[in-house]
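Take a look at this one chain, the form predicted together with the ligand, written out in structure tokens.
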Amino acid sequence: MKFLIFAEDSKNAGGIASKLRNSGNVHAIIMKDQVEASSSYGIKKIYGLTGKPFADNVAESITKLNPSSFDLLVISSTTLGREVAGIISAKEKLLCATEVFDFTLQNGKIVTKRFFYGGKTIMEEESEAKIITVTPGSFDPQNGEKTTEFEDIQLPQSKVNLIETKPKEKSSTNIEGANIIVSVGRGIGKKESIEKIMPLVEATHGELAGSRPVCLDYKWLSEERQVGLSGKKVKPKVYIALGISGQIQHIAGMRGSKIVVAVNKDKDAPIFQESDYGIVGDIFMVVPKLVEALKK
């Protein structure tokens, strides 16, 4: 079988090529600047995209290399992948299985998992997809053969006009790879309330991290540390939400971890029913507790 992903990173592509390399020839469509480090998951072939990314000049460098001719076509399911997908799907009449995060291949079909109704259920299909999205981070990116064949593509013009880009500022957080994370929703209150749960950030050597209103809406924390749906998966051994209510969406981000701790002053708060451990009350009376019982 041959197939080819697209992602704009090496650890999705390289996560999705370890997946499939052992069923069948990987081709794989990478921003320039990320092909060195994908050489080392066993794609056959990386053609590396240079030039302004917009969905629509990364859709027609893809339907180039007629994506009909492999038997699935694979996108790592970001902003701009999504995008792409959409317009190879309608543009080549490709059925597309979307936001999947794990997949078998049997006799020409295709089996999908995705979670649905906002995260309440997962939803396994079969169908004759011959597009997947892949949830980021779902598959381990795992050493393979080295690639041997490298192609440059040059992206066409958009019809869509650049005036501005600005670049995210990179900070050394990595919530993905930490062992404690305390994290906080909108029961915080205010920014300034994050030095409060600071102290025990500190006795539990953890990262900072947070929901999607405290990271996107409020900006109390940086993106990069929000958890969730949208947001970063984390897999920490223990995870400590601090009024954070537990929707769904939230939940999707942070199942992987071993333990998971919580504090909510509403003993019907659903992140209850996905903890470990649980404490009734007010954040600002039991973190000061925990800090204390954590230095005996």
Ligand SMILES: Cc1cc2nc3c(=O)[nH]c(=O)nc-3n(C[C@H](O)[C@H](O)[C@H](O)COP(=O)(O)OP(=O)(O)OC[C@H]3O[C@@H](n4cnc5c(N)ncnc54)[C@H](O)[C@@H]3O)c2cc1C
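What does the same protein look like in the form predicted alone, given that the last one was the form predicted together with the ligand?
Here we give the lone chain, stripped of any partners or molecules.
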């Protein structure tokens, strides 16, 4: 089989390639500055895009590679990627499945998994889709054979004229790359309680994160620290959930964590079903004891 990937960065390209390479030859289209970083993931041929990427000129460049000649076109589901997928699907009349977080290939068909009903359930579908968009971070990049074929592609002139950009203010945090995350939910009660959690963050050398209510509804933490279906997808070695009930929308963002530790006073909280270790108790009594144990 033959696959074509489009991803803007090496990590997502590598993750998708690692998922596909045992099933056939993988070709990838990425930005030129990401080519070298993507060359160790078992990709047979890498096309490096140069120029300013917009949905129309990226889609045009991919179309010139005749995507219908590939068994599957896999696109990283970023803002740009989703728009590119839509354009190619319409132009090439190829069926597209979106927001996939896992998939398998069976007898010429693809079986996809994606969250449904706002993340409350998982829908598994079998289809003849030739394009899928994959949620970033769904697969871990694993090294494979070094790429030996490279080709540069100059992006054509876009029909879009960029007048001005106004980037959102961002904090210096990077929870997506953190090995240890201490995440808080509305169970901490109030914004001022975060100060009582910080000793645990410091003792673990981790990053502080939060659930959707904490980051978006109450704004106790910045949006960049939100874990969940509508926030960041994280895969730390240790994920400590404090006062988080564990709704499916939140679980969707941290399900890839290697070890999950949960502290909640509600013994029936759904988070315990996703945890390797669970403590039923008052957060503000448990956290100091955890800090004391870590310092020893």
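Residue numbers count along the first chain shown, from 1. Model, not experiment: these values are computed from the prediction. Think of the rigid core as the biggest set of C-alphas that the two forms share within 1.5 Å after superposition.
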message = For Phe150, does the CA position differ by 2 Å or more between these two forms when the superposition is done on the rigid core?
response = no
